[in-house]
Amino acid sequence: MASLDRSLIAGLSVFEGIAAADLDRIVGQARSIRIAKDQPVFEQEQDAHSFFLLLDGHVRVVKSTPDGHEVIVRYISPGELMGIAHALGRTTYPASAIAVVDCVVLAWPGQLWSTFAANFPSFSANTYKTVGTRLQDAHARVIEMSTEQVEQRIAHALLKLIKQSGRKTEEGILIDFPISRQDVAEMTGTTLHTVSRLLSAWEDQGLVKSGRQRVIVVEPHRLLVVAEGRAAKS
């Protein structure tokens, strides 16, 4: 197998800091992985055998609740680490990761991970500055569930969706893969028909655009006056 070029994870931000030579060492531990649209990464509770770097496509982190449900706790853009259980003091992954259309991935062994932040400071302090933005993510969803409307809940993940990853289009920001209604309900704590409902009275106001798998913000601003709550009251 032809090995893996530096190129590939030069220049992201993990990766910021770290020397050439260093960079060669590193991509030369990793095995590149082509996972199938809807096929896991790697599965809630399993033994975490490896962590990821998301190199093409996107991937939706599901996590299962004792109960059954499923909720999407984020989405992955490429460039992103992810299975990083070790960085948490865990041995098995908090959550499974499946692939929401086909996806090129690298992959370290998860030996690995106690070596890279011990040789290579900026790595770990990079790991640990994602590991802490995803914390805060998941707190301020906590707080978004506990004390907002389910419309401003709603409007605010398709803000953050198209911060992450939007295309601008001739008919507004495109969120850049495919997203359902239901995803979207599992998202924000919802059920499918009032995500159904809400995004249909927003597409009369003219605020979005959606069909199958897919979601158009027309108007970015008027949706987050709807996601600080200071829409006018009907």
The other form holds:
Number of protein chains: 2
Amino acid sequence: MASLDRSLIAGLSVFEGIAAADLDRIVGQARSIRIAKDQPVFEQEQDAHSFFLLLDGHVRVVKSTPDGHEVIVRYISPGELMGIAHALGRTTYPASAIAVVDCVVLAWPGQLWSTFAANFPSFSANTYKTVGTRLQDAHARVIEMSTEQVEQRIAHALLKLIKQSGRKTEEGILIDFPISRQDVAEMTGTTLHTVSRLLSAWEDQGLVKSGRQRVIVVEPHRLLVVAEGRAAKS
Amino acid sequence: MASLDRSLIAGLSVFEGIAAADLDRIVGQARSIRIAKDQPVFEQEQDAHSFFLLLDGHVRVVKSTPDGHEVIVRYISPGELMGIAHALGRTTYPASAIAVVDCVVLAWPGQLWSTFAANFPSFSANTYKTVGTRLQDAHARVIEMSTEQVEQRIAHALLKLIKQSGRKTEEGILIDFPISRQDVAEMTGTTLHTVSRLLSAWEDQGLVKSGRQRVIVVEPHRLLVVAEGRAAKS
DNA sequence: CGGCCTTTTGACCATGGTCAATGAAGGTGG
DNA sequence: CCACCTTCATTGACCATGGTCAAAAGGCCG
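Please move on to the form predicted in complex with the DNA, as the form predicted on its own is already shown.
The next block holds the full complex; its first chain is the one shown before.
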């Protein structure tokens, strides 16, 4: 294994305000793992043996219901923590995490969580802020699902995705990882058919361009108009 | 104001494992406030000047959207903290809290949050566990809204309510505070009409009894069958 | 008693889900 | 390099769920 370096994590908001020597010690206790595309980082209900930091790639966090439905909870971008069941007082992972592309993660054994939290106040402050943000995201999503039409929800989902993982191209803003109609459906509580129909319609109107596991938002501003529910009904 | 006593908060899970003398000091810094029915404890977007503990009554936490929709985030029962924006790293309340009946709350100034968190490790551990639980509740709700029919969601909502605030009567389990069809609709992302129709149907089947701002679950077990989606379609 | 709020119920209809079939893109092995 | 196969996307037809609109009745309070 290549030797790990504190430069991997210096500058990340989770570790901000922590001394260089401490960063070295933190990184020293991590294992670096390569996860191939479509392979799990951890799985729902599994014992939460580790927590993770995504260094490179994109990860999809999915919750499955007993009756076989899957819901995408969120996508993780580089620099974010995941599998932080410990911060929620859990001993098992509440969801599964799947590599959307080949990924590199750092993994720490779960029992280090309390050590880090105790020794690095800014670490615990930052992670709890993360949990707080995720709580607010989840509430925002409940509200969207309660009050918005499918069309608006899908538009919001795309806007969130380009905000989090958009890459500018000359055609527009590309969502920088493979994402299928089915994936968008699982983020918005609808079906791949409806997503497909809407993307086709939007493509006709020049709002987006899309292809196999690829979405480019051409006109974010007009998409925002749709998301806010003030769009002409064609 | 009547003098406050640590017996008010001893035994609550948030304060468990804290010495009697500390409890006295904690209670000593609180103000006790009586909130009349339908009055706000705090309001969305307001500066988060205080955090609260509900001593008696029931409080409805509501988020309003810019376009006038309201969504009920949760109901608070006695012994629970609320208005803990500080734990989420916020300076304003993310939602409003309305007294559903006459209530009594303890209020602490917001700047004490960090003091409590620093001096009483079990306080901060317990509150973060609370935040973790709420995050999981929110995710559970997203999943319900994505995968379940209205009928199931309403059944689940009623089951949660009787679990949290049910009082046994000879007719069945009563939800122990006034709750309208509209309220149930705002918990489940539907309309009061649909809730009314379903409650009427369930009343005919002997599952529930209901009246003006009153719901009694007569047969929790059969309601659970409905909630899980394995009910005869009449 | 009068007025207001909550609930009920009916009729109608739109959104979006279900079912089904076809087509395009990419990957793999011969 | 081509043939085949799998996965993903498209599109049409149909229809059920549940939202909208409307009207009326019941309960509660001043």
